[in-house]
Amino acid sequence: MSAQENKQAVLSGGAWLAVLLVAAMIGAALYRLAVGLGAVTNLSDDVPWGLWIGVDVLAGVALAAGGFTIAAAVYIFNMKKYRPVARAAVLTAFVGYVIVSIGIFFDIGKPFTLWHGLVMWQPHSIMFEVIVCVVIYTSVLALEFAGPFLEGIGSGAAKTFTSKKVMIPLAIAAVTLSFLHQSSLGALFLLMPSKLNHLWWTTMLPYNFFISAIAAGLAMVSIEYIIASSVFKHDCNFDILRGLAKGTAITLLLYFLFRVGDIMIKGNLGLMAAAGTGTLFIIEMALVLAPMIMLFFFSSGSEKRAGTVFISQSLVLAGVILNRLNILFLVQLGEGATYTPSFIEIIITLGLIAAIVLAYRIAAVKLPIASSVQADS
């Protein structure tokens, strides 16, 4: 841990915000187990899945892509300057699949038997492989994040944890279950080609998901990283910088191309002209390619500005989030059919972003998170 990080108090200035949302989520969470879902969230039949599933668990699992990315970049293909940020990555990862889980617990009619998945298998469900993925992914994550919390409090176990023959597969592991879960999550909603609109329907969904995963993940983790060096008072890199940035926009022009390929070659370009979807679909695409050119030019040139990059990255955020919103109800939305979320939804979900801020900045505090130890070989 670093002396500035050292001299920091656990609790001060907007971490006090965090515990009030944090304390205003617990009651609602409360009211929301005593009345049922029903009563608290603007749910129905034609928006079974609103603002707790999109931000709360798609874009979630999503913005918490850093994790396996970094680690694969740090420990499978050998890249040393990303290993400052890579445990930043990891706890970001673990917290988020945490905070994911709590949001799934939420939104379920009957919350109590969401341990019933595991148990009772239904193989031919794509639902069952995302739990399956998500329980061991998170279990895995937590296992990478062993490391520095062992380190943090002095046991001699964590040399073992922060070696190289435990984080290599741990990290392969990692980007295994990614994959097959971030595109699960995108081949869930093939099952609804007469119900999403074909701007964005799809049998490139689940590589849509998967990529765009990896543009959130590497945004995250440059946002995170400006963040916390202006917080504990750290130096910051703009090699890592430049690095991420050229990472996510390369990763954003792929999927630019499969994306808007895929629509041009199945015929769909014309549906750009409806209002509504249309308009939504022009957003998003903006929101890949301008920070697209922002981030490539950041990444060739020499500047040395934070917030140039945090702007971007901020938009590459933004866009993923509209483009799991569209596709969760944003663009489903039938004839007659609304959706605004309930103020208990709002509340639990800022709720649960200012937990997953609380937990960072208290390990951050407490544990070895910046530091650049080396693993052994």
Contents of the next structure:
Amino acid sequence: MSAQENKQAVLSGGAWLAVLLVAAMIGAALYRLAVGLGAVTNLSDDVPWGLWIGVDVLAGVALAAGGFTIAAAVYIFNMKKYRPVARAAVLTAFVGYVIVSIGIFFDIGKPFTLWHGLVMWQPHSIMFEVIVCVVIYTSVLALEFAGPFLEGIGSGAAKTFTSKKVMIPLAIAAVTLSFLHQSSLGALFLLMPSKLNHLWWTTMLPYNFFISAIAAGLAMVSIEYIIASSVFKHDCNFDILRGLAKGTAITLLLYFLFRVGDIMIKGNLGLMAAAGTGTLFIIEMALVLAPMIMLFFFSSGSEKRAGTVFISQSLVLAGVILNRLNILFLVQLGEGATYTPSFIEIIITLGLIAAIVLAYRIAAVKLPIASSVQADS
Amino acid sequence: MAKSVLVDLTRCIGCRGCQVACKEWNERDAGNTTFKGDFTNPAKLNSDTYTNIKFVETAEKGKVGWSFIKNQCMHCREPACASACPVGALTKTAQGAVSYDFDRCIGCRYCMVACPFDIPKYEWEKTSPAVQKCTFCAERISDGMLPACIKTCPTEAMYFDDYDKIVAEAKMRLDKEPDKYVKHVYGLDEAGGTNWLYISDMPFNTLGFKKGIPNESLPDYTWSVLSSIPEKVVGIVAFLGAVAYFRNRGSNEEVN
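Next, give the form predicted in complex with its partner chain, keeping in mind that what was shown is the form predicted alone.
Up next: the whole complex, starting with the chain shown before.
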């Protein structure tokens, strides 16, 4: 299979809904640029960071972690089994990071000064480090995706970008840069020990973010693989799904032990008894343990239904998204502050998600996304 | 030597002359305010209000009383906001002020989230908004004048001098009248120390001062992450390079 044979039209059925959402998003975004951040959002001095930072940035970056995880498995650890999902994972991450960057552009108060982040260096700032890592990593993802792209347009240069001597260094760069910025998104909150409940605030926060991002990334790759095999009508390889399930489950187990162990060592487990925050924490942990057990069960059994793994991996995503939103809003919603996203905030977030789906679909139809190398070669 | 201020809450009479002087000197709009159930007005700091006096009703030994708390940027000695800012728009000057540069700011608002005292405010109504907060009247200080709020205070509730002298003054007042004051100088240790210090006759936690702020410098938490990046990068690249070498020996096939 040198190139995927997709007879599908680029736009069919649900894709039109995505086009509609993207169009609405573009309209809303132009309006936002014209009238300013405060006029279109429900953000305030009490809650300066809202839906866009929570979903588009914190959750978005975590969900795109499949890109470096799978690249590491396939190119560095030479786990051939996962080759069929490697290009899809890199594509998701690439599209995801471009969209995250667009989301950040709309979120900052002075969008057209975003470039300051690259020239006005402030090495004591975690935010500066995140900006630099995201920009470099997006470039690395573009290079990782050059192979399928050049193959798709029939360029002879594709061979260079599918060779080990290029892909292995790129994968190493991808893991390094991802470790830095995924963990640093957690480190952003290290400055707020008096604002964030100590079920979440810990000096281990960067590691909690990194480990949970790996789980979210693997979950996302699994979900995409199931959806893609249904949409593009190719066989769903259960061997790959089981491997991903096992990987996700082991990551979740490590995350649970590391996080709860750290809370116990610091003597903060009693905070669980508090109504509200304690309940949120217990729900988060349930969304770690429940899918973990289901995924371990799936990975060992002869379960033949993709639905089981789809549901479990969706719960993993829900848990990681809840974790990011909990941290973001617990920091800000003290002392009676409230926040509900505005209509335009919701439109732009939905539109950005639709843009990811649409870009992925166009690439999957037009370019050889299923790997040119067979799984068992 | 960094300049500093000692706010002696026992001396404040709640006249709010400082609020007016601040607005005048900094040319901030008065704004419309509404009655919110107490005499604090405006109820909160905002992009046009760098300082306000909080009116707190207190009850001590069966006697009802008032406490008036001057509220403004604490000008931390190691400010979380300045370490948070990705473009260096917020800086701690040698003079003691935490100052803001609109031309560098990109509007990420991390400073607002990071500040342990919730001081930086945003111009939400503007298309090109700035972060706003107390400037410590840096230009006045440079010209040898007192900050506007201190200059106007009729009861000398605020005492302005070099940091060391302010700390000494605070301790001296507590020693001199131990029955009058609570035995704590707020800001001496909080968040690694601030250039605005407070002494009071009422416990600080009854006056709405922020709780749970650690005594460590907050930027130390993030610097310990950032300063170890070189070692982490070398470690990860060396480990993955070794894994890649041993796992891919003798094969040069296409992998993508």
